[in-house]
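Here we start with a single chain on its own, the form predicted alone, put down as structure tokens.
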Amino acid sequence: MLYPQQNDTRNLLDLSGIWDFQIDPDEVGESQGWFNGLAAARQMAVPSSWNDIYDDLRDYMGAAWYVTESYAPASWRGQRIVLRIGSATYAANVWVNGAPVGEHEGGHLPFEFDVTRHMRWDAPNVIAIRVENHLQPNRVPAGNAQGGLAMFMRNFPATTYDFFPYCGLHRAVYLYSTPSTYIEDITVSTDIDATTGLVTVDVVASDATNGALHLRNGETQWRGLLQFTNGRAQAQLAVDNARFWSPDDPFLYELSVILGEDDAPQDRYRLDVGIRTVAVAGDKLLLNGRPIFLKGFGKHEDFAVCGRGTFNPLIVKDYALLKWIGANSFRTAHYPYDEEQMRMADREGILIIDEIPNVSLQFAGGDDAVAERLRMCQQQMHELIARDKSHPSVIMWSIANEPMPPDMMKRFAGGEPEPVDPKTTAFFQALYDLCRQEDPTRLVTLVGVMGGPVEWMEAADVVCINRYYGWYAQSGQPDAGQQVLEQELDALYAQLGKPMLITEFGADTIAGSHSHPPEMWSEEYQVDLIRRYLDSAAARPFMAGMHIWNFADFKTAQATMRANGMNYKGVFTRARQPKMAAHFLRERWTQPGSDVPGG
């Protein structure tokens, strides 16, 4: 799933803008031919979330139609034409000029269709996309589920997760062209041998026989030849005296893949390459063979008015704030982020734990329901790896966030846990195996919930846990919360013996609320709780990182636990203004060796 680009062999047309839009609560649009045009349309921005645009759509999760018209440039005639949709949450059906061209299930990841035979060259092309986001128990993530977090939160809309279920076309929609002989896919993997960087490039191409690789660092160039067999070719380049990609030096080489001859290319594609390795040795997380400590956040794609829709100024702003505060990493909680986010991370040297939307998974509904959820998780994991496998910033795949065992409420209440069903462990093992089969160069993890089964984390390369002692448990008692945290960290390491990250911890905080001594919801309490967690981690050599929840305040469903329908655990406000915690972290994290155990 190559990101579309414009060059001398390819063409690109961004269809983002203002589209016709109409909701379809009775789901009559297809039978009434809405794919040819909307009779009662209003205007909708693409990309955006429809929930934040019109008042009557805030809680609407049903079907809706997007329609636009666009000419295809005459110069594209004779080329292969592709329609690419960056994200449609949750499911989409697509028509071009009245003809169905395909469908896709699962939000947050791109999908595309070859629409060459459906194109008009003497009239505008009508593109229609039907999107729906019904909250259903067997979807990933789920809605309208029984038990677990759903009963605890009692959200409206009825999510099983603590962020708003935004709907719509959240990322750019492109029309692009390629030659008839074209590059279908590129996989870049890197290794290090002393001072030499090894860059292995796998290319899949249609109707190709030969080609070449060009890797550049200014005037210096490394070249390799491609010979295709059954549409596939591989070549490796040895880069002497390589600059290794890291947060301290996010150096990117320019790779060009060419089909045919250099002076008469049939197709060409360019991408950035960062030479780096990631591994685990004992209780250490290693980047380029050296221990690395992750300092950062869980984040959300969330902003006023645009909802989860791509907003490029916000992407640039957030990365500037990450650098300002001294962070080197974040997790894409709890779904894949926009591809521009990943490209920015490559350039800025931010490490990413890349996560599918398998959040608050439950095992209710019987074997068929569980099998359906596994199928959807495997599809989304496969699509995520296909999209992000060549980004140096991505160091780890996360297969789930806070999955819930059947006895979760009993565990929350402090009761004796029931034995873990081996079928649930096998569910996650299938996802671990998929990641390692499709991408053996990166680490794999599962983010465990407070009180969740340790067995589900045994196959992880790095143990990732979310903990809220001092907030949801030991509320208002940071001393007691810190004591319980330290006891559990030591016990988990004794049991699993792997590097560990706390991928969520923090406190809801109303900006401008102050108290002395610190009390819950005040800025002082947030700083005190974060400081305690960081101190506890810094005293333990096996800790490989700390991700605070959250980077910025974000919208949730309405619930008694969520004032104003917001989660206020951000160290920045939703408008990206710093709370006291942000200034505290900047002072702490910008010091050399800060928070690194033994540093």
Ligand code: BDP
Given for the second form:
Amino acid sequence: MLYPQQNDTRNLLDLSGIWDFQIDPDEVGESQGWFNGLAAARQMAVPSSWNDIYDDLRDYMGAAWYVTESYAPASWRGQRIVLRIGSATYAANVWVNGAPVGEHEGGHLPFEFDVTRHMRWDAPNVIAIRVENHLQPNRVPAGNAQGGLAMFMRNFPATTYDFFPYCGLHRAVYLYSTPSTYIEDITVSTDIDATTGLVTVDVVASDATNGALHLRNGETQWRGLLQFTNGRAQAQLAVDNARFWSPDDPFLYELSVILGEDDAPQDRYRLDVGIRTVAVAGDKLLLNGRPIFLKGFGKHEDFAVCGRGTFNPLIVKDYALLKWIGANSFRTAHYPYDEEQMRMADREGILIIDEIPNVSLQFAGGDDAVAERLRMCQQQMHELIARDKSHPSVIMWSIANEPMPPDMMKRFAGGEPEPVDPKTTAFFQALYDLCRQEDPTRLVTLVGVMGGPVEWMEAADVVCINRYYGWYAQSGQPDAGQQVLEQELDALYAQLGKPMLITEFGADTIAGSHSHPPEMWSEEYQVDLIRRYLDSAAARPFMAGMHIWNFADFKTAQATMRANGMNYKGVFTRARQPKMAAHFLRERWTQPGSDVPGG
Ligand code: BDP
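Having seen the form predicted alone, please provide the structure of the form predicted together with the ligand.
What follows is the entire complex, opening with the chain shown before.
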């Protein structure tokens, strides 16, 4: 799915702003025709989560309506008009001028509808979106689950995951126009042959017969021809002496795809192309054929007042801090992030592990329930690949974070694990397969929980694990935690023989709390634990990266283990001020050689 853009053939209207808003706890809005306008509207920012805006909405997860009005420019008449919603958490129904135009399920991915025939040209268009985020055990991610992890977390709102279940229209809403013969989709993949970069471009376009590609680096240009058969065309460009994209040199070529003739294009779409390869060889993760070590974080989209809503100053600030601290990567824990984040990563040279919201998956509820969860995971993975497949920054798909087998509570308690049900392994195999079929150019992983089944990680290209020795286990004893960690890393590598990442480790830390010798929750303890983990990884050539949990403190549900409803494992505070650990990491990660294994 292409990100909307303004150019000489396409037009874009950003509908972000302040919309009418009304909650619908009794779910009467549709029968009462709220899609025509709201009788008791309050004002609501789009994008934003609704939870931190009004007191009574903090824990409200039910249905709510957003309505706005907008003229479409007269010059768009005769064009194809699309309404595109960046994300709606969790499910949405959409109306234009009173007519239902479509629905979408899944909270973090864009969706769009062709609304051409519903447009008005002599009056403002009424756009209404109903959003709801009922926390349900069969949704991905799940809420209100019974037993297992839910009993353990005892949190409110009752999620099975550790981040606040923010709801609403979290990303920009656009109306855009394309010509009636238009570029529907573009897939860019790149390869390297010695010093030549190979850029393969697949284009899908309705009714098109011919077109062209132009790849540009300043004055130098490579040109390819597109001949369409049944709406599809492919061309490959060979770029000699290519500048390969990497964190050190995130060089982007400018690609224009044109339908029809160059001097009278029917449609045009422009995107940035980074020429790079990603692969695994033995125990190494390779970028452009060279071993790389991932330095970075698990992050969240989270900030005061706007919740999970896109806030561009924060996106730019976070990338500035990633560069400041010497990071080269992050994981979009635990859901797909805004498309502006992916574009920033391309420009700034940050490598991304791109994750779907399949967090803390449980196999409860019987076969039908599990099949329903798989369907939702497949849909979200499919939509994510469709959205992010041409970003050079994206190197790996993550199909799950910390899925839990039925005997997880026993495993947590140190009991002997039960044999893994092959049906659960097949669940993940279906997702590994989907990624490899839809995108053979990237790696696939599953992020494993402490004590979780190794069987589920066997099909991964890179072994990713979250480990909290020295925090949830060996609490207060970082040295004992480090020993257990080292034993486990060596044993897992001996068993799986693949490059490994620790995708989460860390300690809750109250900024300004100090203790010597280090004690839990103090800044000294966080530094001590992080240093030990990094040292253990540096001594192991098969370690391909270390991602600290978390980049910044973030909001979560209220629970006894979460003071102020916050997870304080950030290296930065929620307001993006550094803790001691941030200075420690900057010193370590800005050293030459820190981006290769053992560094
Ligand atoms: C891991 C989860 C992550 C949590 C983290 C923690 O993957 O979402 O926030 O633990 O407890 O289990 O801080």
